[in-house]
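Here you get one chain, nothing else, as structure tokens; it is the form predicted on its own.
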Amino acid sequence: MKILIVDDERDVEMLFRQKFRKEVRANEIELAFAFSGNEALEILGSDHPPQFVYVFSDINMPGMTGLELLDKIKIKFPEINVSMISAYGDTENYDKAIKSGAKEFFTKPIDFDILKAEIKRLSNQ
């Protein structure tokens, strides 16, 4: 299962690689990273159809926000599951994300046990 993590904070890559080290080594998942919404769309558009099953995106990014990215993914690649993450657990962003088709909404710091359970559910579908 290929997962794309989108966050403008580059240290997120190291965190995800550390938390999913076992799953990556076991070839259960493959992680890719984009540091902007535009970069994420380039990566997703590079394969036809995209190989990614799951996109995990920060909401608050410069340029294209995560919510704008969510809308574009749902239009171009409706089969891809998208979950959002925010440092702020506000109901406005939550409501916008869910109404726009987000699978889940996570707040920082990320509970990786819950995220891993979500990924496992997706891989069993």
Given for the second form:
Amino acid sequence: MKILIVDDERDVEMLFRQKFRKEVRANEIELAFAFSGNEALEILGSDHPPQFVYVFSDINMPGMTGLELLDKIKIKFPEINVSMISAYGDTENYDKAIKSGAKEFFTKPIDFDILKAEIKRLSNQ
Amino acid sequence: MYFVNFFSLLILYYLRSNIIKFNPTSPLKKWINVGFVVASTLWIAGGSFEFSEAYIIATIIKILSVALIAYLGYLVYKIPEFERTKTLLNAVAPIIILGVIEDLIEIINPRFYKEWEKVFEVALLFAFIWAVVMYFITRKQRKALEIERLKAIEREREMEIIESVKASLELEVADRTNELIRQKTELEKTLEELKAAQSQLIHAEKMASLGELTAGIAHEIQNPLNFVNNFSEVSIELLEEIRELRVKKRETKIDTKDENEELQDEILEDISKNLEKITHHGKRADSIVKGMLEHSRSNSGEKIPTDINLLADEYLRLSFHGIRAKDKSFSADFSTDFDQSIPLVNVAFSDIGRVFLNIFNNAFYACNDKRKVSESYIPKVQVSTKNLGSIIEIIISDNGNGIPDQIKDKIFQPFFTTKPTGLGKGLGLSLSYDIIKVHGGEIAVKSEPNHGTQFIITLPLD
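Having seen the form predicted on its own, can you show the form predicted together with its partner chain?
First the chain shown before, then all remaining chains and molecules of the complex.
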């Protein structure tokens, strides 16, 4: 299962790779990273049909925001699951994300146990 | 010699008119009337006996007439009240004296009188001229005096008018002075109020910018702090994995621990502990940041009609039991005085509840502090509510140590705390301030060192 994580903070990659070391080594999942909305769209559009099944995106990013990215992915690749990860757990962002078709809404700091459970559930389907 | 009675009457007439003019209440008036009667009687009696044979009676009447005029003359000179008549007396005195002397001489020595009659007549003429001249002079003087007197009266009246005008002016001035003083005090009061309002505005402005700043800082710190926490957590997990691998390795190879490996284990253990410390303090920082973020969320709650009395009561108990749970030795009295006429108020009840909880916690904390130093002291926390028509007032008071004046201004600032490090973040009251502001209310503190503190919250009843 191929997962794309979108966040303007580059250290996210290191953190996720370490957190999901076991899963990656066991070939349960494959991680890819994008550091902006545009980069994410490039990666998703580089192969047809995209192999990614899940995108986790930050909301607050320079340039394209996570919510804008969400809208674009939902139009171009409606079959890809998108969940939002945000430091702003306010209802406004939550409502907007869910309305635009986000699967889940996670707040920072990320609880990796919940995140892992979510991924496991999807890969078992 | 009866002619002297004419002068007696003249003098009496003047005395009388003077008295009537200047001193109508004088007791001498009565005696003047007596004098009139006596003089008239003597004159009439003298006239009727003039040509009779009752020589002795005529003589007595003559003597009495002379005595009367002499007595009157004496009185005029003696009594100050009769002073004005002196000039008249001076005018007529020569005629009287000459007349009397002539008469006396005529009686005693008619011959001598006959011889010197011409001289006597001339003397009498001069005396008469003297009297007439004196009369005119006195009349002139009297008129001048009269004019003077009238002028004086006029002046006196003018003075009186001036006095009364002055008095009324004086009153007017006093009135105006009072009015000015009243206006001055009013202005001073207004100025005081304006100054207070200004300082309140400055305070509010400062608090608002501090709140924004606090929330801004929190947002900026949150992300790096998340990384610190996440990386230290993942590092702990990694170390755990290493340890598991090493144990596995030993098990499969039936390897005995050599010295190096033991040292490595120890170091790995230390690193793991260090990471735990990093996580622990990172979490601590995180909870501070969370508190700071509440500032930006102080207007997030949805407002619903809430029973403020019930809410206050609930949080009072929650605070008390919360502190009791942490400190078994803690005890305090608490009481409520709720105004049941308060209607439901539109508030974000969890936010207002947080305000109550903060203030109750502080109140109990203040009491507990005082309890530790004073044995006889009974801690007491009280909450009362009052419906003031367009607003409601909630007063939370304690009888703790109070807040010193020099820090009273700072208690609503973020990060201001008097609690020992680790016990308070100094965000409770600043957050409470923000929440109450968002609700359009006011929060104020009154405190008397050593006697206690009162927090007064007002909320509008839209």
